[in-house]
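Take a look at this single chain in structure tokens; it is the form predicted on its own.
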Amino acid sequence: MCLATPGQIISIEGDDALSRRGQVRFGEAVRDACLAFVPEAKEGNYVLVHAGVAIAVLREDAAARALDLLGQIE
């Protein structure tokens, strides 16, 4: 089973919509993610990331709820 994880964009690189990448914080970890599927995403937004690709922008309250639920799994 695959799982998409919410994270917060801390920086964005690139101007071209297809090659935009961002540094995304997942708790203590920071990973690089492709932002091509979420052209509206900005620094500070929460995104849902699957296999290194941001697939949706999340509202902050939805991201907090998802992170809380994931924390309960541990």
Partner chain sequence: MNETKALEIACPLPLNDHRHIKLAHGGGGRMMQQLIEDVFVAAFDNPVLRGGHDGAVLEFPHGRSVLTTDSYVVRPLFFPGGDIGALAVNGTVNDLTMCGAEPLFLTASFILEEGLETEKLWRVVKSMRSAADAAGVSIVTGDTKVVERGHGDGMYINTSGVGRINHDTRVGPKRIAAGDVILVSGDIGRHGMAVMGEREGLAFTTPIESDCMPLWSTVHAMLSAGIDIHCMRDATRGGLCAVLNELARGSSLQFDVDERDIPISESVRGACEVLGLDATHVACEGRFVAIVPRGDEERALYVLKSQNESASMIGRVLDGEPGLVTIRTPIGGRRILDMPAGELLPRIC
Contents of the next structure:
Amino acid sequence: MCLATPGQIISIEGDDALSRRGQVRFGEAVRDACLAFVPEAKEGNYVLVHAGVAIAVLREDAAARALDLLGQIE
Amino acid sequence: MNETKALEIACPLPLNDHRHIKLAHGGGGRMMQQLIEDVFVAAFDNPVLRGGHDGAVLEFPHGRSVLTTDSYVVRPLFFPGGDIGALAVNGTVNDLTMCGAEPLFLTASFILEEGLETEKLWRVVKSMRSAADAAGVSIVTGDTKVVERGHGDGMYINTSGVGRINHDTRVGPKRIAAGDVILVSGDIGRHGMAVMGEREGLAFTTPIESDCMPLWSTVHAMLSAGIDIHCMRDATRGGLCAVLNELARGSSLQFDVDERDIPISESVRGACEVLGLDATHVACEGRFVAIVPRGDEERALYVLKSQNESASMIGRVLDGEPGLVTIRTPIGGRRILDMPAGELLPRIC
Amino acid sequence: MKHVDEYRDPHAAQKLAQAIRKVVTQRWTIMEVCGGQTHAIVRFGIQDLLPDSVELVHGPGCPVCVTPLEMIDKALEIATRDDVIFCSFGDMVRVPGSRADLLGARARGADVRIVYTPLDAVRIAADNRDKQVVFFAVGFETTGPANAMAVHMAKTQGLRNFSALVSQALVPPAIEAIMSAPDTRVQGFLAAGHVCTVMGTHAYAPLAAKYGVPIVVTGFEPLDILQGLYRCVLQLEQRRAQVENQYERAVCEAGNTAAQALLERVFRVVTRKWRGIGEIGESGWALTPEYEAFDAEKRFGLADAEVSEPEICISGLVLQGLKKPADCPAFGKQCAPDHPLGATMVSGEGACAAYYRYRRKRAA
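Structure of the form predicted together with its partner chain, given the form predicted on its own:
Starting with the chain above, the whole complex follows.
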């Protein structure tokens, strides 16, 4: 379920927790997304966006670790 | 050019009277004459059209000629990188081109919806003239009808075109042979994304521009380079995927392409990932698939790349299952690339 | 695209496939619960890379597929009213109810609009105060936050002309239903990464323990899925049944607590019907009393009606992993994406549509 696409936050607006929004870049396509559920997200972070709503900030350390593991498979 | 200068000014119809298209503009009387003279003849201006007959009398070169027709309906009428007018000229020009013909003359018929802003019509007509100039064709005759409000999306355009074939290369699906190489003339999917982006709620902040353009100069360059094009087809609705399937069926051969070699811009790719679309299903309006015999592919690619850097060799024709298109996936798997089913809908799941 | 391209590397995919072949000693049947993963499996040809001994069965994790016929009929009833603008995700509009689908209703004049996000439906409501704007809020836990946000925004903005036709489904009860079926063939699960992104992973440990099945929370890119399968096969071979998290970059144990806070406020857990499967206890969400003024079923006073699926269609068995699409006598004949009988043929990620599109004939 549920197609969620990783994109990079390029700007954030709105102070109120539930009205936080931002511009998110997917490849070279930029779209507005709701950032209410990723209060910790900062500009430059990658978020996972589903149906116009960011549902997670992607953890770069975990991603790097997973790719390391993939590299080690014999 | 004088014409170009004249085209830069605002709509020549007196705006206080004719801000919007009225039913009488299609009624055959004075208002229709004024519309024809002040808008269509002013924009498309050429000696044949100025003749003012019921039809165009053409000085036609010897040789084989090609006749084609197409109707254009698009919502919205204007989209990033083009409009219905540019589409109506380039679409028909490209149909002629895909038959191997040099486009020469077009007709233009307009079905206008009562209430359409005249200024919009003028913008479309100007755009048609620019597109016609760029493609080297003249719009030599036409027609106008007006339908009641609510019975059209602003306007529909039909264009027919004639072109001539002045070379000996026979182009068509029956010439496709096993071993042939499949090329695409540039990155795919821009037009469909440009139009979809303009529809409610699907807009991206960075607009994706349509790939709407005439293809004759590219094809002419290939023919002039002596490339024995076996078949060509432009990718319109249904995108690259539909063209590959049509040609595989038309030739009763199997097509095998590599997904990694299909050129897709990062903006189209990102938008497709977000909306859950397959970029090979998304419409183009200025891209074509060329199928050339083995041995010609490097030269063909060289010519294509000189016109559009993103042109690419994407696969081969196989003596396999007739009509089947297979695609190698980025991870080295293989699947069937089937005809797209129905309307392209963004998905969330 | 970062966080995408790295997980589509052909060499790593071959190596993972090789690693799976190395550890597997017998036949295993693994269900990927999520339709998004089914889609990726067919789109990337992942099955081609796997040994025959690893059989994938496609689970019920497609919200479009499991939305009951009755709900689609209700959607049609609402959408065809003159005063209604009906908004839906694109994948839902082609799904047939007992008589028609939303695209057909649109062709006959209904104002049906396709939106990418539920928040656009709220905007449409704000721009069209003289109309009732109804959003078809289908989804699993992943879509819950977006749907909840739409309802919450409508309430905050006082948009009395907005309502939601809610058809939210929950994954853990579906896994439980599949495992408790006496004839189940499923020996291991790839759990849906994006559901866990929102809800966390704690619901799965009791299921793994109770039924002795390994559950690997898995992402959606080809390498994610191959790695999820590798870890699942490894557990099966080692006779372990634990919850593992392959998708750590997007999933933590607690899930998204900010989203959960709004979900708890907007939704309450209810028993619901799953298309093709039937009723599953505590497997869905409905609006809480605080938000029930935005419930489209209540607003339009719709009654429940009993309707039945086409008899020949086996989509329910396909959804539970008991049958493969090609086992269906109607597959590719009476039933195809252009004229679907069951929901698994309609949705792009429905198992039947996926099979039809990509695997109808074995690629030469």
